[in-house]
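Just one chain follows, in the form predicted alone, and it is written as structure tokens.
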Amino acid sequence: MRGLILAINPGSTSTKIAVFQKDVKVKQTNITHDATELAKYEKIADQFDFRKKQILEYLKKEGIKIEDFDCIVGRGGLLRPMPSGTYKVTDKMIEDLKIGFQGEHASNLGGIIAKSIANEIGKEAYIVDPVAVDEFEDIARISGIPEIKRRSLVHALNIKAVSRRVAKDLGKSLNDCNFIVAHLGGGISVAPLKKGKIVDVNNANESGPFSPERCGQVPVGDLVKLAFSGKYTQKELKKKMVGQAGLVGYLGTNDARVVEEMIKNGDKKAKLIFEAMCYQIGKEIGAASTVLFGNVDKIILTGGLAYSQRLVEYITDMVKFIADVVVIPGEDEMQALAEGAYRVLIGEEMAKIYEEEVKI
């Protein structure tokens, strides 16, 4: 066995791939989509065949030959709620991508195009830690509404990756941490580990802290207003929710890195909107650690926002009390796709099967 592993992970208008060499990246692009091209298809699940065939000409164009993977790895996309680990990408997995069982996202395709690709060749497809992963204890899905219950969507794939290099840092299973890991991109999830499992997180299009492009928590009862105000449709209240909401919608801009010069220029609204953002996260973070009640090792911030140094100073100084404060900035997610598949390949962990996983 080589140890080669193709990644595949697909976004709204583009397609990351990745060649690894055991868990050492060789070998990256994102091919970009043209959007006129992307609007022919009315779901995502028929840009399958589109977006296959752009990936083996760039592999057939840098002479790669898809016969040496030993596997080949999808991001994971909205399937039913399941245990954290790397899976085989199964018929029933197959299935639930194509329809978004949990809702259409572009990391549907990614265990879609995997199985195909590896199928051709004989080979295992897997997918790692989607954001369908669900570690919740009972007593936190419990919203208050009892037809509304609390969901678990997570930037797992990133959390479970930095968790698990700290854990190793620490000389420690991840199985033996206790962790409050704030993934902080265009969307925020702040989610406490309980002996390496996600138990709680704010759901990033819904709760917690409001993002460089997302509202967060907000007074529902005003939302109910604003919904029934006969200003906005059901589609563009969520568009306003999700996308020009948080610093979009105060600022027009979801670059915090545009921010920090407007903050610098002496702009004292976008100071403070950007310290409303930073003070929403520490307020997450702590409670959190009541989840785990204070059993906190290390509170880990990742993902791009924390590249900044001044919303990185703001949160530590707000919940250093807490625990260490460990800053892992960026999402490598092709990186965490192939070190999982790696992890199976070499039997470190067993891959877990779709079926057995989750209530069908």
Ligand SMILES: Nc1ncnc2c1ncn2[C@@H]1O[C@H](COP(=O)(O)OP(=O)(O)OP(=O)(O)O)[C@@H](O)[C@H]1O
Given for the second form:
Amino acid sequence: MRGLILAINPGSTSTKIAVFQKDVKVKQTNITHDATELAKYEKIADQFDFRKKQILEYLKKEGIKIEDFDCIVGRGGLLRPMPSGTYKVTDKMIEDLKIGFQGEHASNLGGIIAKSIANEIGKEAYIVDPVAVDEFEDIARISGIPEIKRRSLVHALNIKAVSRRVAKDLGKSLNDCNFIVAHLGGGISVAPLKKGKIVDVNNANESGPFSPERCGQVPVGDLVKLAFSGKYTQKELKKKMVGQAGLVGYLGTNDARVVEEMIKNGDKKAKLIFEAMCYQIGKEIGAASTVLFGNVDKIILTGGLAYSQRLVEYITDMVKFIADVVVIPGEDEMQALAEGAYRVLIGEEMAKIYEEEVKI
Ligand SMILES: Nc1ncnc2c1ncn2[C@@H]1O[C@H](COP(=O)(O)OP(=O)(O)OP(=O)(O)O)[C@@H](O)[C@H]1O
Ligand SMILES: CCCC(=O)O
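Can you switch from the form predicted alone and show the form predicted together with the ligand instead?
In what comes next, the whole complex appears, and the chain from above leads the way.
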């Protein structure tokens, strides 16, 4: 076994692909897709041929034969609620990725494309820690309205990867650690990890802190009024909540670097909004600490926003009384995908079977 792994991570506007030799990255590229091209497809799954063709063209251009890969790993999507881990891509999983069991998400294509390439060469395809990872305790599922359940949708891939890193640095297994991880990207997930499990999370699309583009938790009465105001269709309001809210809504940009420039230039509104986002993140970390009864080994700040010194300092001042803060800026989802597949290739972990882990 040469340990050559192809990792595929489809995002809303691009497809990242990377080639790994064992768990070491050899090559990575980001194929950006023209928005007008993607707009031609009604459903995410309809983009399959288009994206797969571009991946294969890239590999050909680089002189990489698909037959040389030992396995293909893709980012998993909005599948049924499932425990974390590396999963074999199976027929039922493909069916659920195609329909988008918990919704449409570009990452639904990861497993579908991985399986299709793997089938051509007679190898296995895997997904690792998809957004649908659900390790909630039952108490976390209760919302306050019987018809509405709290759901676990979470940046699990990066959260688990950075947690494993910090646990290793502490000389512990992840299963022995209690962490609070704040993934601070375009969307924000703040998750308490109890003995390594994500036992609660805000759900970046509908609750928790507001983010560069999403509204987070807003007063529900006013949201209902807005929904029935006749100003928006359901689709328009949803788009506003997850794409045109947060920093974009208040300041017209989703780029925190631009907001920091505005602050440096004396823009008081920009300062207030930026600090409000930090304040809400700090507050959510405080809430997560109560889930762990204060037994927190480390608080981990990760994602693109964690590059911001201003943001890190603001939040650290708020939460350092709970535990030490570790900052791991950015994310390396490609590395996390390859590591998940590699653990299975070398027998360190058994690949899970979707049909055995989820409620069908
Ligand atoms: N050096 C930096 N300083 C400050 N902010 C930064 C820096 N680099 C990136 N960001 C901010 O991080 C945010 C995006 O983070 P990231 O790239 O992790 O998100 P994403 O991958 O697009 O979304 P998600 O994490 O929800 O999948 C943007 O607001 C961006 O401006
Ligand atoms: C809902 C968490 C995952 C994402 O925002 O992509």
